[in-house]
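In the form predicted alone, a lone chain appears below as structure tokens.
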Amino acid sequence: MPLMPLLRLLRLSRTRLSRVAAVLAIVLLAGSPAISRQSRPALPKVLILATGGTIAGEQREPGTLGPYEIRKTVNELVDLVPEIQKYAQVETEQFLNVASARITPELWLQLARRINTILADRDDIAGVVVTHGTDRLTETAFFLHLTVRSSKPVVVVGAYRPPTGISPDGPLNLLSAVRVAAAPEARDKGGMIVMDERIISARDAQKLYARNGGFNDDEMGTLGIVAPHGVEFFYSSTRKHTANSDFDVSGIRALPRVDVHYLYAGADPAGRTDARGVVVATTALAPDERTYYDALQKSGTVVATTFPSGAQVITPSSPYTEPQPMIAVKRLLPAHARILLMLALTKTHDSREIQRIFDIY
């Protein structure tokens, strides 16, 4: 230190000496490493769990509109999005990596499981991401949505371009997701989806189109948004599911058969009558069609009806109802009416136990 300034410090009174020395402390002790460490709140810890899909996509022409592969890893695409440090602890898991048509039942028990395992035995975990395929992103997030027993949020996330692409939305989808599920607001929603910053409830999530705003929710569905200023929620869910689901999957190693009337995950193209449940899109029945099904209910098959765009709100009139009550869907599409089937088939085979599950679920 130069002469002159020291001696001026040294003419100081004992006093103003003590404050000064006492100023210096807090300033040396701020910047302390340690210090800064236990002031600032550890940020939460949120578990990446990818499974393919776009969102993974690598063009062999990037910059382009060609095709992809599915081919980055869960790191890789955390590496795209550097903003996540600002939100979260993100640790990562490569479950699979596949494209979404290819990922059956089986596979979602194995991720149910995987999910519950991870929630029971790490309580610093605060939310999972699960980055999946748009095309069978909704059936993976309602049977998560009804099989994950915990209150803490578990987020589906997709893309629809992929990120060697022109304007990939996927890192930016990534990124929602993560802040949703760091969110202590996120708790007890249930399953969500994340897609083009808005959080929509696994319940009554569909996939529109295959471009940006393709994911909706018909009438009901969207519980909130993911804003520059944070995540907010609007509404939550009034059925039962994940911490209050009745489903548990730890012991169960193929669920039951069911079939709908359209192409979903696991369907066989050939056709199958080994089915121990049917769910049939349709706005009504011609009577030569309930004969049909009424013969199936006889020989033991459960049956349900849903409109096929999952608007039904009525339950089916008496001619339905005999010898054995017909299933009636209420706001559920056909592919998650399948699944919640399948899962009920689990516990019951009797119709209105069953119709009490569609209830309440």
Given for the second form:
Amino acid sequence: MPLMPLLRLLRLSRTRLSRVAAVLAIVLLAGSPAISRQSRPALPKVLILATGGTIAGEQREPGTLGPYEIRKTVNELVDLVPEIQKYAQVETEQFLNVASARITPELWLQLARRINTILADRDDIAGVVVTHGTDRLTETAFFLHLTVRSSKPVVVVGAYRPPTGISPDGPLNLLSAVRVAAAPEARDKGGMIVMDERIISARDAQKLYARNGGFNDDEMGTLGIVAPHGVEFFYSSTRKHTANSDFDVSGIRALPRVDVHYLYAGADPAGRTDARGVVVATTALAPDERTYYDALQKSGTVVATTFPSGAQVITPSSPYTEPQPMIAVKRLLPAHARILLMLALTKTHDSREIQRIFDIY
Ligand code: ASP
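Previous: the form predicted alone; requested now: the form predicted together with ligand ASP:
Next comes the full complex, and the chain you just saw is listed first.
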């Protein structure tokens, strides 16, 4: 049919026709995959390294409160959360698949070295997520906080309940962790623990209990939250970590042994140990326990003291400063103080120098 009668039939003028054609062209072009890929910025890349824990649990009787084995693969965990694809391009690596009681200092070294290698080789990775059992989660996270030498976020995450159970928390925790690892605001914040939509510095996080909200800090350490509208940071640590850390684990095959002693009524005051360092968890330097400290110090063991809660600094004064001063831990849980002492002992045995390290990390 000739153009003019057709236009009349459709009640379109030439001007309206060209407008309609322009709109049609925009709609068609916008729908073409080549154009949409160019106009939408690529999502950040996040690497998920899986080590196991309840987050990878599979129950014998799904949907119950019953027991489970740790056997879901990292790809299965990611497949449970399709929402992740809205926030990041995810790559995965099955580093281990164990309960976190089986995580050792040797595995911390391997994990830190693996993350350092990946972040050094791969500029395109925005951040790393480590899935982990909750029992030892804060220890691994604090080790990474001190030994990953990058400004990029390292987020450690777990779950209280397995993904096959009632009301699993792992999928939301994993999604939140990926969102934090992908967020530009998460750079320079060091190692972080993301649980229950809360972002806590790995330095200060504690597992207070194994129910919702169980990962928390005591007085300081919560950095921000993961909300539906975005990842929001409000605070950051002023202490040294990650990119500013002086600890280089690339050539370390084994960490010096450091033990934690807990002083309580009737504790054996012998002060015997083969460890190179001891963290003493106590509520005071009691004069009656002097022989214990003397024995440790005379055998050349580096002694550091902290409250069992980690929330109070015990400053040793004379006679606890002879022959070497004991180390005052600056607000770290005993298990975290042990990690810092292990790393400090890879650098020096001088107590004054070790105290300087505890003052800045
Ligand atoms: N047994 C588990 C683990 O630490 C507990 C958990 O992940 O919550 O591996």
